[in-house]
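The chain below stands alone and is given in C-alpha cells; this is the form predicted on its own.
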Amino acid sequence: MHIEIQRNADISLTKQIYHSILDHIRSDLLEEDLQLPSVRELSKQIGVSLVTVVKAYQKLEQEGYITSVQGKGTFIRKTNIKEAEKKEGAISYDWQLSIQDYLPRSQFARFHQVPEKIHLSSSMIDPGLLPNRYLEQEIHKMLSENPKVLSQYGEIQGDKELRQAMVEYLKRMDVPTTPDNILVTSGSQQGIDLVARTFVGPGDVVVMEAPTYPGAIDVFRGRGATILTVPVDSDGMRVDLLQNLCDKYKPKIIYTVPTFHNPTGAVMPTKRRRQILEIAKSTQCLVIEDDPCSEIYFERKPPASMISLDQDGHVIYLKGLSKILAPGCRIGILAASGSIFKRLLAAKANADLGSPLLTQKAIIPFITSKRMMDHLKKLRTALKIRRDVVLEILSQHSPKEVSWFVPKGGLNVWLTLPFWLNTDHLLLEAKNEQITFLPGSTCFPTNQENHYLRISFSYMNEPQLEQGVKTICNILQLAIDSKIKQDSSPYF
C-alpha cells in the first residue's frame, strides 16, 4: 500500500493518511479482512509520528472502515474475526501487502460495470439508443471488401481517413483542428492518461474542479500529483479562486470539463472560458478541455470550445466517441499543437503503438454520413425525456432537504443532501434494493464531500428510472426522518 505524503500541502498529515487509506478501501485495492500495517510500521514507512498515524486509524475506525482487535492487529472492515478463524484451509494473502504498489486509488472503475438491476452509477448510454445494427453491417462490409485490415497495424497517430473525418465532424462543433494535430486514442480516458504520464510527475501541481470526473482524479493521483481544487458553481470552475491558486502555486495543468460538467451538468460561459485561457497564458500552464458529450444538449448548443479560443497552444482537447456512438469501439480524439502534440504522440507510441485499426475503420462511414447527425438528434430527444422523468420523480418524491442542479444537457443529475448524510452508507442500502448511484465522495480529489450523489439517466429506460429514483428518494427520506427522530429524542 503506497501512501504519498505531501508535507507542503495545506491538508494535515493525519488527513492525508486517512484519505489515502480510505481511497484504497473504496477502490477495492484493500480487501475485506486484510490486515493493515501496525501503527509503528506505517509511521516508520512514511516518516511521520506515531500520533499522526494513530489519529488517522482512529478516524477510520470511528467511521467503520477498519477494526482494531487487541493482540491481533488492525483489519479492513473486519466483520467477524472468529468466523474467519474457523475457516479451514483458508488461504491468507496478507503477505502481498509487502509488495509495494503506486496506486493511490481507482474508485471510478468499480462503478462502471455493476451487478445491480437498476444501474444509475455510470454515465453510459442505453445500447438500444445506439446505431448497433448499422455499425455491424459496416464491419461486415469492410471485412468482406478488405479482409487484410485484420492483419495490419494502424498508424500510431490514428488512421488518416478517420482523422480527416474527425476534422469535419469537430468543425461542426466549433473545434478547429487539422488531421496532423489529431491523435486517435482508446477513449478519452487514455487521453487523460497520456497527458498525465507525459507532463505530470510527483509533486507537480494539477488544478481540478471540485467536484470533477472521478476517472481523471484516479489518473492524476496515480502520477503523484499535488492536486489543488477549485469549487464549481452554476457557471463551472470559479475563476476568482483559480486565479489566486495559480498565482501562488504555478500549476502544470488545469483540468476542466467546461461543457455539461461531470458530475454537476454546469455549462461554462464564453467569458469564463477566456478568463481561464488568460490565466493559463500568464502562468505558462496547460489546460485539458475534457468534452465527453457537448453534442447532447436539450435546449441550445453550448458555447464554443476553449480550444477554438486558444491562440497560443495551451489547450489539449479531448473528445470521446464511445458514449454517443459505440462503447465497444473505444475511440477517442485528442487535439493539440506544437511540441505538446509531438510529445503526446510519443507517449501514445510507448503505451500501445496505436489503437486498433478495425474499430477505427468501422466508424468512418457513419461519422461521414447524414446518419450521424440524425442519430445525435434522436439521442438528444430520447435523453431529454429520460432527464425529465428523473426531474419529475425528484420533484414529487424527494425530501425537501434535497436539492439538485437541472442539467441543460449531458447525462447526469447532481444532488445535494444535508451535510450530515453520508452517501457511501446510503449506497449500501440502495444496493440491497438492486440499485446503484455514484456517491459524491468519488468526485472530490482532496477533501472528500460525502453529502452529494450523482444519478445517471442515460442507461436505464423510463420505467427503470422511475423505480430507481423513487427508491433512492425513499432511502433518503428514511435517513432524514431517522436523524430528525434521533435529534428530537430527550436525553436520559
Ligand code: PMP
Second form
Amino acid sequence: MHIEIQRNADISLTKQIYHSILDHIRSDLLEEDLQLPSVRELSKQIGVSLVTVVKAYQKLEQEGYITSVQGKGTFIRKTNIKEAEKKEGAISYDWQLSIQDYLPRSQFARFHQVPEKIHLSSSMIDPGLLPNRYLEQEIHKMLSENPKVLSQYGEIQGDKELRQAMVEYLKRMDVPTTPDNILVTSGSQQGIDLVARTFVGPGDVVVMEAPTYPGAIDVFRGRGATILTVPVDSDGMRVDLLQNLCDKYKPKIIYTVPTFHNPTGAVMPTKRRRQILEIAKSTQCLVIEDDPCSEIYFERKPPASMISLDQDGHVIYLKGLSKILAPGCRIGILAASGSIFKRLLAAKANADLGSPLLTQKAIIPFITSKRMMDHLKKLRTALKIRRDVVLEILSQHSPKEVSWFVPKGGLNVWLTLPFWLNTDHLLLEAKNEQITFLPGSTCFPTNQENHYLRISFSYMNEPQLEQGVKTICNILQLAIDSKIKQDSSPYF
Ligand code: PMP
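Condition change, the form predicted on its own to the form predicted together with the named molecule:
Now the full complex is given, and it begins with the chain already shown.
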C-alpha cells in the first residue's frame, strides 16, 4: 500500500495515515478482508514512529473500518458488513498497490464516486436538468423501428446523419465545419487522447494552461510528454508569456480551454485567440481548442471560436456533449482539417473502430429540433441561479482572506486562498462533513499549487449548494483562525 506523507504539512502524521487508509477503503482499492501491513512494517515503510501508526490504526478500528485479530494481523472491515460475511483465507493483493502508476489525477476520479452527500467536486450536470425522458423515448422508438442498429458497425468517422446535424448545430455557435472534417468521438476526453496518441511522443513538448483541466494532464503525461505551463489570468492563457516559451521549446501542441476555462471560468478575448494562432503558425504547432460548455453563458455570448479564426488548419476543435445533453451517451466531436484530420481518423480506428451507433442515432432528433435551443436556454437560466447562490453564500460567509473569480458562464467557481492553506488537507475535513470539492493541486500540471479549490455548481440543487458552500466557508474560517492563533502563540 502506498501512503504518501507530507512532513511539513499542518495536519498530523497520524491523521494523514488515517485519512490515506480511509480514502483507499472508500474508493475500493482496499478490499474487504485485505490484511494491512503490521504496525512495525508500516512505520518502517513510511518512516514514522510506531505510536503514530498505532494511533491511526486505533482510530480506524474504533470507527469500524479495520479489525485486529490477535496473532493474525489487522484486516479491512467495512462498516455495515457483518462478521459472518467474511471469507476465510482471502488472497492478499497488497503487492499490487506497491506498483506505482503515472496517473495520479485519474485516480482522483474514483473518489468522485464515493457517495458523498454534497458533491461540489465534479462538474457534471444535475441529471434533472437534462432531457433524459426525451432521449429514452427516442432510443425506444429507434430500436423498435430499426433494431439492426445493434447489429451493425457504424462508420468509423461517426454516423453521417449525426455529423451533418452537428455541422448545423455548430454553425449557430460560429464554429465552421463540414461533415467531412468532423469525427465523432467518445466524449471530448477521447478527442484529447486521440490527438495525444497521434502527435505526442516521449519528450515532446506540450504547452498547457496552469491551472487546467486535470483529465488532459494525465493524457499527455501518459504519452511521456514534457509539459510546460503558462499561467492563466482573467482573460485566460497569458499569451505574453507564450511566445518566448514556444520560440525556445518548439511545442508540438498548445492545449487550451479558451471559453469558460476549466477550472477558472475565464474567457479568452478574440485578440488573445488570434495571438495564439499567430504563435502556432510561427512555430508550426497544433492548438487543441477544448470547448465543453461555450453554450452555457450567463451574460453575453462568448467570442468566436478559435477554429473560426484559423486560416491554416492549426486548430483541432473539440466539442463534448456531456455538459449540455447526455454524458451517458459518451458523444463528442473533433473537427480538424487536411492530413491532421486523416491521421486522427486512423487513430480513432485503432482506438475503437467507431463510437456506438445506438447513442449517436439517439441524439439526432433532439439536436436537430427546436427543443435543443429551448433546452439550452433553460439550462443557462438554471445554472445561472445556481452560480448566483454560490456567489451569494461566498460573499456572506467566506473568510476575508479568500477571493474568487466571478464566472460569466460554465460550471465552476475558482477560489484562491492564502498560500499557506493546503486544500488537499481541507478536502479531508470536507469529506468528514460528506462534502467534496476539487482541490486545486489536481489542476496544475507541473509545480503543484495547493492553495486553490474549485467548487462546481452544476450538479447540486440550490439548498445543497447553500449548505455545501457554507460548510466549506466554515472549514476555511476554522483553518485560518487556527493558523492566526498559532502564529500569535508565544511558543512560535
Ligand atoms: N475537457 C474539459 C475541459 C472538461 O471539463 C471535460 C469534462 N469535465 C472533458 C474535456 C471531458 O468531457 P467528455 O469526455 O465527457 O466530453
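Residue numbers count along the first chain shown, from 1. Note that the structure is predicted; figures quoted are calculated from it, not measured. C-alpha atoms forming the largest set that superposes within 1.5 Å between two forms make up the rigid core.
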{"property": "Core fit, then Leu476 C-alpha moves 2 Å or more between the two forms", "result": "no"}
{"property": "CA of Thr446, rigid core aligned, shift of 2 Å or more between the two forms", "result": "no"}
{"property": "Per-residue C-alpha change between the two forms, Gly128, threshold 2 Å, rigid core fit", "result": "no"}
